[in-house]
Every structure is written in structure tokens, then in C-alpha cells.
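Take a look at this single chain, the form predicted on its own, given in C-alpha cells.
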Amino acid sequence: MKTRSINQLVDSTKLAIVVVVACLLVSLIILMVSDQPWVAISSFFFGPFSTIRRIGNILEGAIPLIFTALAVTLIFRAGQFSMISEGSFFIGILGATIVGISLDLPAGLHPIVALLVAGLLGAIAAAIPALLKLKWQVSEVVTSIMLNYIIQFFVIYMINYHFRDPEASSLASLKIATTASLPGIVPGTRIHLGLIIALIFSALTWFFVFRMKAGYEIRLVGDNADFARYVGIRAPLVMVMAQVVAGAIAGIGGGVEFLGMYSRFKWTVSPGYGWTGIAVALLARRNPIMVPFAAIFIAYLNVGSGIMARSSDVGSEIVYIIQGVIMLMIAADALLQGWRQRLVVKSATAMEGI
């Protein structure tokens, strides 16, 4: 057996066991708390499938998860640690509430501009812990959470202060034009264009990971900066434009999901999907082809706890208990080591046989 194909085997044997463990946890955790636990248990896990609209809501809480997760998945195959992700989606969200009010443009093309915008929007606010981390050595996790919390405030004063309609009773933008929305594509879900743009951009990012040059150069530099400049490969560089590639992808998801589910921007504080775009990453594997599936699920777990938070005595918050228990186990290298390097014991003691 190759050593690609042991990684393969022991990766999708200890993602199976990670998910195994999170739901018997949550199970356990429910049989404790819970006057009704097994009415919040069928609820938790059978909910989400009861109805083509529950069905709907798994895929449109995927959309935004799967655009912060492929941020994530490209800034951490540079070997960084940015958790722009996060400011980015949200500062895509108000370029993509600024065009959609002040621009006249025709329905195919109104959408497109404003992505465009949200993007680059995106890309700028991801660009200054990269480029302060090039310049300084100023650490990019101090500033890109601090940074997060900057355009929060920044992106809530623009609305407040230049683009709030003054009928709203609370915070809300003005209406966007019907042409920039983003059209449903399942009749009687709110599942719109977003999710086939989020799996086109899932592809496009793992070409560009393996298939292209600069994406080659990310994941040398990420699995070796040292041997990356020796080879002369300019690692600062390549550490800065992933980081500016995954702020454009952050921002454009931003654009989407507001253009897919929203008429006005109403957010108050930022909605946390760069958070668990991270979670999801990890999930993931950073393989950008996974983590549909791995949004998919973390989406599908939100969903089951607001369902089981309505149908029982247990709340929501429990999703975040699953979340931390996948983020740690996935994070432990030491789970599965020793059948990893055993199975590639075996396949070498095997090829010298031969």
C-alpha cells in the first residue's frame, strides 16, 4: 500500500471515529440534562430530515460555511494562523449591501458586480495582518482578531450612518434592488444560485491547490518555509497572496449569502461563520473537494439543534459542544499515529520482499 493511500485510509478512519465520538458525546450529555431525552435525541438527529424545508435549511446553512472553510483551508495549507476569515465575510457583506442599493444595473449583471465588490473588499481587509506580518513579524492571530472585531464596529457605522432605511424600527439597511438577488433554484426552500457558485468555487479552489503553481508553492511554503526560500521560492509572498485569496473568497461569500437570503442587511454583530469555518476546515482536512461535505454536516448539526432546542428542554448551545470536540480531536496528531506507522512498517517491509 502506497503511503498516500495509508493517509487516506487512517485520515477517513479517524474522521469517522471523530464524528462517532461528538454524537455519543451530545447523546450522553442529553440522557443527563434531559426530562425527555429520547424526544431530544429523534429530534436532534432525525429533525433535520422531516421535511424537504429542514432538508432546505441544511444546504443554505452549508453555502457560507463551505466559502470561510475553503478561506480557512488555503491560509492554514500556507502555514498560516489569520482568522480574517471571519471580517472578511462580514465586510463582503456590506460591499455587496452597498451595490445592491446604490447601483442600477441590469439582473445578470448586478449580482456579479456586487460579488466582485464584496470580494475585493475581502481581499483588502485580509491583506493587512498578511502585510503586517511581512513588514513587523507582527503576529497574524493578534491582528486579524482584533482586526475582526475593527470592521465589525466599521461595517455596523456604515450601515447605521450612510445606508439605514429610516422607517426600519431597528437596525436595517435599505431594501437592495430585486435584480441583485440571487435567484431559488429548489421550489419550496430558500436554497438559491449561492450553492452551486459554493461548490463551483470548492473545485476551483482545489485546482488551484493542486493543479496550479502558485497553489504548489502554498503548500510547500506551508509544509516547509525553510526549504521553500532554499529552493527560491519566495515564501513571504506566497504567505501574503494566499491570505489575500482566501479574504477575496471570505468576501465573496459574504456577497452570496446575503444576495441569496436577504433583502436588507439587519445583522447587528457579526454572524460568526468565519468561526466555524475553521471547524469545518478541519473537518475537512483542508482538502477543499471535502469541505462541502464536511459544511454540510456542521449545518446539519445547526439545524438539529434548533430543532431539538424548540421540541425539548435541552438548547441549542450544544452544537458548540460537538464543534470543540471535533476541532480537538481532529487537531490530536497522536490518534491513529501508531496504526499509521504500522500500516507503513508493513507496506515497506512488503515492498522489500519483492
Contents of the next structure:
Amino acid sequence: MKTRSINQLVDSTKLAIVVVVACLLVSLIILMVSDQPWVAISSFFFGPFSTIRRIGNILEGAIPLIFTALAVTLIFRAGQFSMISEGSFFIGILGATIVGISLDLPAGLHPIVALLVAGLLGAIAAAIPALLKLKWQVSEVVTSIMLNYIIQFFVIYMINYHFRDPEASSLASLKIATTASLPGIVPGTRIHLGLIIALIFSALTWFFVFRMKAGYEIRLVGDNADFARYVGIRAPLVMVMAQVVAGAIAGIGGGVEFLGMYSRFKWTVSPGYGWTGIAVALLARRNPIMVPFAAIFIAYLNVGSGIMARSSDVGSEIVYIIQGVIMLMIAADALLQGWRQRLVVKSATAMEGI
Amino acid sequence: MTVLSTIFSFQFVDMWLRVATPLIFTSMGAVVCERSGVVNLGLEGIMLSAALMGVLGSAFSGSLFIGLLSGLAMGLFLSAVFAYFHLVLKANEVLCGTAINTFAGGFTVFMLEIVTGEKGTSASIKSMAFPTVDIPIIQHIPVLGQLLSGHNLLTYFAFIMVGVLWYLLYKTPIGLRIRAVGENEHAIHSVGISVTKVRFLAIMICGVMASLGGMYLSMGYLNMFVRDMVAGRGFISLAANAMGHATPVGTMLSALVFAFFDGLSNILQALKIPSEFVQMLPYAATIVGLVLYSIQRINAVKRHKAKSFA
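Target state, the form predicted in complex with the partner chain; input state, the form predicted on its own:
Now the full complex is given, and it begins with the chain already shown.
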């Protein structure tokens, strides 16, 4: 066996183990806490497939995760650990809200403008921790997390003080113009044009990372920044570029989610897709083409947990417990490393024998 | 004017120390970890889980001590998971920490709902809190008594821990090992000390500190658990540690600076500024603090280089 196929074998096995462990863990927790565990387990695992509408829910739920996971993928590929996808996504929602409410544009153009503004705001947000690191070597991890909180309060402020619907009893913005909404594409579900956009972005990000010079530089910098520097790549600029592009993608994701699923802004806290995007990106092994599949898997768990929470006595927060475990296991580089090592040695000895 | 007069009041000092307590505890944990060469991004989740388990433990046993033990056990468990995955299974520390935080965010609400039937707070169950302490004699001295006496037991303990950890890091063989591992793990490996064991110990000490910080929030600052009540304090503690050069005293001072803005945001709620901006304050202060610290560090390196050339 070639090393490449050994790697693929070991990685897929690891992925399978992670998925199986995640499912077993769900069942185990349910068995421990529930009075009617079989109702809960079957509604968790099979509920999402029981109606067309629920299958639709999985795909709708995957859309925002695809965008944030693509953003996380780019950032991690560049060896950076900015957590800004969360903030970029949320400020992207704000951008789309503002354009949707204040501008009067024809139907085709309106969402495009809204998404461009959303992406721009997302990129600006992501540039802040990136530039602080470039200029003064401030760790991007903590600044990006702090910035997420600041963005959250800023967005709520903008809605509360400038775009609030005075008639609404709780915090909600004015309704956006119908011209700005993304149309549904599958009758009987709420799946919207955003799914197509998300898939296009996955393909584009794949092309960018694996087929373009800038993407190659990002991977090189992420794998070995010193080496990249020796071969004449301006590593710091590449790191910033990766984060800005990622912020734009996350921002557009926020815009897509909003224009596809909502007619007014109703959040009171940042929705958390950026954090979940980390789990998705890791599950997809930082490969943009795999991101939609990983997003669908996580969205499936989300939908399942929601159905379970409604039809049994087990809370939907169980998904975050599983997500945490999935992230831990996938991040564990040394898991199955011994097996990989033995396979490589075996194939090398076999080659020598020839 | 009213804001200024409030700041120079005993009530403000009292509140300042209240919001500083969790930051001091947790940032002390961050110091020990960082000294051993580990950035523990899971502090946030450890605090949150310990905050909940302290409340649940004390509510069910009717004993503050059992509550304390439950919170510590939870914090140590998560720390051990972090340590095992990071040190043994070689998981990246940022990912490991984020995983712990994700887990904790779900786990706490999940547990809270099972026990109380609610997802927001633990208000419906009666849990214990750490008592406030009046220091004999000092409490009757004017000014001094008002400043020093009548704080929560854990607040005093937090300041004591600064001294204890300073002693541990600089005056004991264990502290020497922790610092040595952080400075040069190959050197310490070459003299036959297990780097993994030393780091594991540091992460566990950190877990105790973060658990105390978390429990203070739910059993001192408030008398109940509220979902997501840590609200970034674990990350702010990491920032305090960075600003304090990972020294116990410097980190304590940085934590006090960040706590000042936290306290200030509590006062400013009364003013006519939009509350969203006031709520941003602690987070914005943390970014500004980190940036100022980094600029100063770069300048120090430049000066050092200039000196060595001269």
C-alpha cells in the first residue's frame, strides 16, 4: 500500500469510530436519564427522516454550518486559530438586515447587494484580530473571542436603537423587503436558494485551497510558516488574507441564512454557528468538498435532538455534549497513530522485499 | 460626576473585588498552565461546569463542603480529559479547549434541565453559598474595616492563592519543574523527568483554580447557577495571564484592571448610554489591554536588541 492510501484508510477508520462513538454516547446518555429511552432514541435517530419537511430541516440547518465551516477551514489551513467565524456570521446577518430594510432594489439585485454587504462586514470583523496579530503579535485566539462578544452587543444595539419594529413586543427588527428574500427551491420544505450558494462556495473554496496559488500559499504557511518564509512567501500577509476571505465567507453565510429563513431579525444572542462550524470543519478534515457532508451530519444531529426534545423528556442540549466529544476525538492526532505507523512500516518492508 | 463619586465609594471597591475574584482564581490557574507550556483554552468550560456542579452538589447534600467537592471533582475531571487528549493523544490545545467549552455549554444546560426542569437558572432549587467574612478587630476600624472586612470567603482565598502559587512556582521543587518544562522541555526530558507528568500536574492545579473561580460565580457572586454565566471570564483570565507575563502578582494586577472595567460596566448601566455599549466594556478593555501589552513587549525586545548591539 502507498502511504497516501494508508493515510486514507486510517483517517476514514478514525472518522467511522468517531461517528459510532458519538451515536453510542447519545444512546447511553438517553438510557441513563430518560424514562422512555426507546421513544427518545428512535425520535433522535429516525425522527429526522420521518417526513419530507424534517429532511428539509436537515438541509436548511446545514446551510449556515457549511459557510462557517468553510471559514474555519481556511483559517485553520493557514495555521491560525481565530474564532471570528461566529462574529463575522452575526455581523453578516446585520448587514443583510440593514440592506433588506433600507434599500429599495429589484428582486434579482437586492439579495446580491445584501450578501455583498454581509460579506464585507464579515471580512472587516475578521481583519481586526488578523491585523492586530500582524502588527503587534497579539494572540488572535483571545482577541477574536472578545471581538465576538463586542460584535454581539453591537449588532443587538443596532437593531434595538435603529431598526427595531416599535410594534413588536420583544426585540425584533422591521420586516425586510420581500425583494431581498432568497426564494425556496423545494416545495413542501423551507430549503432555499442558499443551499445552492453554499454548495457553490464549497466548490469555490476547494478550488481556491487546492488549485490556486494563494490557496497553496495558505496551506504552505499553515503547515510550516518558517519554510514558507524561506521560499519567499510573505507568511504574515497570507495569514491575514486567509482570515479576511474566511470572514467574508462567514459574513455571506450570515446573510444567506437570514435572507433564506427569516423576514425580520429576532436574535438576542449570537446564534453559535461559528462554534459549531469548528466541529464541522474538523469532521470534514479541513477539506472544503467534504464540508457539506459533515454539515449535513451535524445538522442531522441537531434536527434529531430537537425532535427528541419535543417528543420525550430528554433535552436538545445533548448535541453540544456530542459535538464536544466529536471535536476532542478528531483533534486527537495520536489516535490510531500506532496502527498507521505499523501499516507504513509493513508496506515499506514489503517494498524492500521486492 | 455621579459616576466618579460612585467609583470612589466603598460600594465600588466592594463590587470591584466581587467581580475580580473569579478572574483572579482562574488567571492564577492560567499562570500555572502557561508556565508549564500549556495554554488552557478550556478554562471557560471548566468554570461553567464547576459552577453548576457546586450548586447541584450543595443543593442535594445540604452541605457547602460537599458542594465544593462536587465542583472541584467536575473541574478536575474536565481538566484530566483536557490533559489526556492534549498531552497523550496530542490534540491541539486550542481545539481541545474549544471542545471542552462546547461540551460544558451543552452539559450544564442539559443537567440543569434534568434536575430543575428549567433551562435558564437553578433558582428553583435551594443551594448553598460561600459565606462572607467579617475580620475581627479590623472590621471596626473606620475606612480600613470597610475596605478589608466583610468580603466573601473565596475573595480572601483568591488573594491568598496568589501568594501560595507564587511560593509554589518559585520556592518549591515542583514549581521549578513546572517552570523548567515551560522554558525548555527537552532539557527537562534529558534529566529524566517526565514532561507529561509535570504538565498534567500543572493542568490539574489549574483545574482547581478555575473550578473555584466558577463556583464563586454561582455560590458567592450570585446564589444560583445561570446558563452561560461565565460569559467569557475564562478567556479574560487568559488575557490577564498574558498581560501579567504569567507571573502571579502581575497577573493578579491585570485581573484587577479587567475587573475594574467589569465593575464600571455595572455602574454605567444606570446612565443613559445604551446598555449594549456598557456591556461591551470588559471585552473591549481586554482587547485594548492585550494590544498595549504586546506593543510594550515588542518595544522591550527592540530595546534589548539595541542594547546588545551597542
